[in-house]
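Shown here is one chain on its own, the form predicted alone, set out as structure tokens.
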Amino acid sequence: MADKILVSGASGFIASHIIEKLLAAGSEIVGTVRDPANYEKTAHLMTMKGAETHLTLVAADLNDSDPFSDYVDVDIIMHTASPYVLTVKNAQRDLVAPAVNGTLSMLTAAAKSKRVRRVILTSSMAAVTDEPDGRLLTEADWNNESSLTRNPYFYSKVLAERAAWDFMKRENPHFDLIVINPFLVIGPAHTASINTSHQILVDLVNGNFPAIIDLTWGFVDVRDVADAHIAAANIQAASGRYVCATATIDMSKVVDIARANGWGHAKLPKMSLTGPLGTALTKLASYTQPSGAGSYLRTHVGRALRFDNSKIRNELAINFRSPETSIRDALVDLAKWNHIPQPR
């Protein structure tokens, strides 16, 4: 890939892996971050092989009125920047506004550039479902349940992606739009920062879950998510949305994987609250949790989660790592950063 590519939110978990792969392919990259001079946040990018000659970091803030117009003399845009946190003080200000405004700002800027031919938006399975009900989820499904008070992070992803598709229909720009919808993204990280997905693993290993509850997650490896973005840029026939996940794993299985890979000595939960009574108790206890986490528990505990990833496998040729591999690699990485005990 010899294209010039703009990657927003360049220091983020997913974006860092995208940039690493793009650099290895010889691409010229413009990466947006809040403060390029903040070496603590950007050192991992600027020390990547090829960064000295092929990566330029520029300043952009999602809350600014026009953060991207100066940087869209590129062939491809990968818009990964968006807040990812379950509980905030003000959902509209802290989640919805930056997610929607950032997406629309990027698309508006891209429309000013004659060079841009494709925009790839990192959305989420949060835009596909709010409360899994056992149906097989596909790219045709949309989350119509979330709100500012019910799973507000999910709501921000729904509104941002809908705003993107509405823009494409209304403005009919010269470029096309591809959307990647990952589930819970895990795997090795480039920095010590713990993202919301990895916090689940940290909490499990460090004893913050007093019992195993009936939660099921759809997992995907961050390296596979990065590959999906790059394939979406390279494959001309790519179109529409792509469910990006490998398999569903429940909490009991995640605990088993952690134990089998050397964390049996850690504070993994042992007591099971996975039956109907346990689910009822978990929902009751959710009201003692921070608002976002509590809302998530009430809409996901005891729920069957199913999805169809055939579109991304067939059209983008993504061969997903197993969730066991991704969980193991994530745990090893978290131990490296001293977030959890070392395995034995």
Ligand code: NDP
Second form
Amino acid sequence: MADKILVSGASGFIASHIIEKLLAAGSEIVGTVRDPANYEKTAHLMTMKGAETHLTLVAADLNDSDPFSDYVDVDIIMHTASPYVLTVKNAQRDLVAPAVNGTLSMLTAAAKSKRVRRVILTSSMAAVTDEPDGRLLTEADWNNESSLTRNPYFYSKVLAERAAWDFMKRENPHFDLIVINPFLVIGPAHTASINTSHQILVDLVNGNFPAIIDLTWGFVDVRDVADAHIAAANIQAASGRYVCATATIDMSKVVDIARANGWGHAKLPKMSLTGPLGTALTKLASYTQPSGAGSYLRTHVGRALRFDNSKIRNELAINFRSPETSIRDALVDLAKWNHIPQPR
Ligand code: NDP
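Next up, the form predicted together with the ligand in place of the form predicted alone?
Okay, now the whole complex, with that chain kicking things off.
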């Protein structure tokens, strides 16, 4: 891919993988970060192979009024920047405003550049469902339940994605919009910081879950998410939204995988609280958790999760890694950064 590409939120977990792959493909990249001089957040990018000649980091904050207009002389934009935290003090200020304003700022800036031919937005399965109910989720589904008080991170993602599609309809710009909707993204990280999705694995191995509860997740490997963004840029016929996740997997299976890969000595939960009584107890206990985590537990525990990933497999040719591989690789990486004990 020889295009020039703007990647927002360049220092992030997903964006770092995208940039590494784009550099390997010889693309020229402009990456936005809040502070290019913050070496702690940018060193891993600037030391990537090819970065010296092909990567420029520039400053952009989603809360500024026009953060991106100076950087849109590019062919493709990948807008990944958005706050990814479950618990915040002020959901409107800390989650919704940067997510929505950042997305609209990016699209508005893109519309001013004749060169941009496609914008790829990193949305989320959080924009597809707030409370899975066993129905087969597809790209046609929308989360209509989240609010500032109920799964506010989910709310920020659904509002940002809706704002993007509304913009496309209203402004009819010269570029098209492709949206990637990943589930919980895990896998090797370029930095020591613990992504919100990895916190689940860290908590599980470090004994913060006193019991196995009836939670089911849809994981996706960060390397596959990066491939999906790049395929969305390269494949002319790509269109619309893409559910981006491999398979569902429940907590007891994740514990089994951790045990089988050398973490049997760690503080993995042993007791099972997976029946209806356990689920009722978990919901009660959720009120003792930080607000975002508590809300997540109440809307997800005891809920069957099903989704259809055939569109992304067929149209973007994504051949997902198995959850076993991604969980193993994520755990090995978390141990490397000393977030969990070393495997034995
Ligand atoms: P990270 O937290 O690693 O990355 C988020 C990026 O957004 C960071 O680079 C962060 O910059 C940037 N950002 C946040 N707030 C602002 C702001 N006000 N101004 C400028 N930049 C900002 O998370 P991920 O890589 O996991 O997430 C990337 C995208 O993927 C997000 O849109 C997220 O919602 C989405 N996503 C993630 C999933 C996951 O499981 N990881 C699942 C589904 C979707 P800084 O480093 O300065 O904080």
